[in-house]
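Below, in structure tokens: the form predicted on its own, a single chain.
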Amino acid sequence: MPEKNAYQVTDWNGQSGERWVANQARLDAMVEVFGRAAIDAAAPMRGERVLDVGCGAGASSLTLAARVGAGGQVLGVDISEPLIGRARALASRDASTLFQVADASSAELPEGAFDILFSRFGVMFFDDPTGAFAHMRRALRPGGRVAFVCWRGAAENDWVRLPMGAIKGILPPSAPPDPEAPGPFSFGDRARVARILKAAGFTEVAIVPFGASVPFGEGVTRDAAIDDAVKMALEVGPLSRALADQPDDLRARASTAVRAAFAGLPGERSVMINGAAWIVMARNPAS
């Protein structure tokens, strides 16, 4: 039997995980506003227990831990050993936050142990999302709730739309990806997300749009901020994958085109990009 989510396990324990760790501070700063909106939707209370799925370097887990207090507990799980290692280092003195290298779609989780199933951009990568959510639902207590944030479509998110649009005509055209294939935008269709959760046994599904302007590149000058945005686009995300095996001259042309695209965005010591997401809420039936 093939391993579940085998590609994601390999990728996030390889280049993707290493690049996230290398850029952890600024990537977490970029998505912090989205995580905060999802945490507000989850409304964690003192003493509650939270399962943070795809917790990455642990920023959302630590914020959740502050909300549930010393009487609560947060378990952050992620398939990436590099990211969990970073999370443990950042949370070294936080006794209420635990981290585990595990695939939440199949890991042995204590049944009915959690009040909240939470995720900040960590649930869009499952090979079998319905099966994954059905498995994770068993870890929720009856009446427990779900809150997560996921990206809307790539065309609505500048961090993909601008650089990938800029390299059209430079790289050979490629076949459009399957919109439902595991990846950052596989939950872009709100109706599909609702179907997955309902098929997994959740009720009271609510999905609302959330957007924000966030800093993608930062620097002491405008030019330095644009350079930083280009550097990050080349290191993290779909542009880095598209250029991975390309010759240096083509990479240089692509970099110049991407820089011109970012130069058109607002910001003085940062490049401000528009991000578009869904805030998703649901509940485990009480019985």
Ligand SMILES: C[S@@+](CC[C@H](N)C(=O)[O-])C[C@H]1O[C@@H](n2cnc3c(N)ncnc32)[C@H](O)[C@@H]1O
Contents of the next structure:
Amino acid sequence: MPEKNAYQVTDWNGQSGERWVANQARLDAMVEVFGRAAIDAAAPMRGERVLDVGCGAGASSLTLAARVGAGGQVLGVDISEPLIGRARALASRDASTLFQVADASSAELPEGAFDILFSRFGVMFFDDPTGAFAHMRRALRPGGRVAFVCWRGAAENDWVRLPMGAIKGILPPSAPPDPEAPGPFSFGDRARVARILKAAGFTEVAIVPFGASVPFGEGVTRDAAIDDAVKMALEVGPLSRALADQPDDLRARASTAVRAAFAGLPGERSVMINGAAWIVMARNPAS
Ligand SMILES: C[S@@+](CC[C@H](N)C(=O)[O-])C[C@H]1O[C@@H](n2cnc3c(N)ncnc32)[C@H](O)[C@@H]1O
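Okay, that was the form predicted on its own. Show me the form predicted in complex with the ligand next.
Let's see the whole complex now, leading with the same chain.
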């Protein structure tokens, strides 16, 4: 029997982890507005304790720490050593934020210790999402709340729909991905997310759409920004995986096609591209 989440552990400690560290500032700029919407939904109060699941390089953990203040506590948990390393470096002066390398679906977490279970795009990667949420629920106090942001389907997210559409016909045809397989879009189906949370024991599940035009890549001129956006699309996310084992000539053609698609988007110092997410809220029953 393979170890739980084995593929994700390998990937986030290997290629995906390294590429996220390399692109950390630009990725933070891209997803910041979504994280802020989820933090507003969580409504952290001074003195509260927050578990930030799949915290990556810790940007959301630090924002949460500022909201709960010195009397509060934030624990960021992530399976990726390189990303937790980056989080610790960025948080060096923030004593109320702790980071731990652990699989959130099985980590030894203190029972009933947290007021809020939070995540910014870090809960879509579990092999067994219901089991993972049931496990994490035990770390929440009775009556504690959940707030996270996850992507809607790939077809609704231009940052992946446009580049993937552009390379159709360049890459050899492949089977369509399983929409429920662990990965960025596995929580795209709102009804599935509600089912997972209810089966894990949560109540008061509320899921609302949130969309925004976000900066993708950056540069001092529009041309440089488009080049950077293409580089980022080729390095991070579904396009990078689709191109991983392809020959150089095919990668070059794909890059040209993606550039043409991005050139039609607005933006001067970044390509501005649409992202579509769910803001998910739920509660641990009071007893
Ligand atoms: C898309 S990244 C988001 C990172 C960060 N929350 C942010 O917004 O910048 C997903 C993160 O989830 C983490 N992750 C995936 N599976 C996990 C698990 N089972 N337990 C803890 N973290 C996990 C990955 O290592 C990665 O850092």
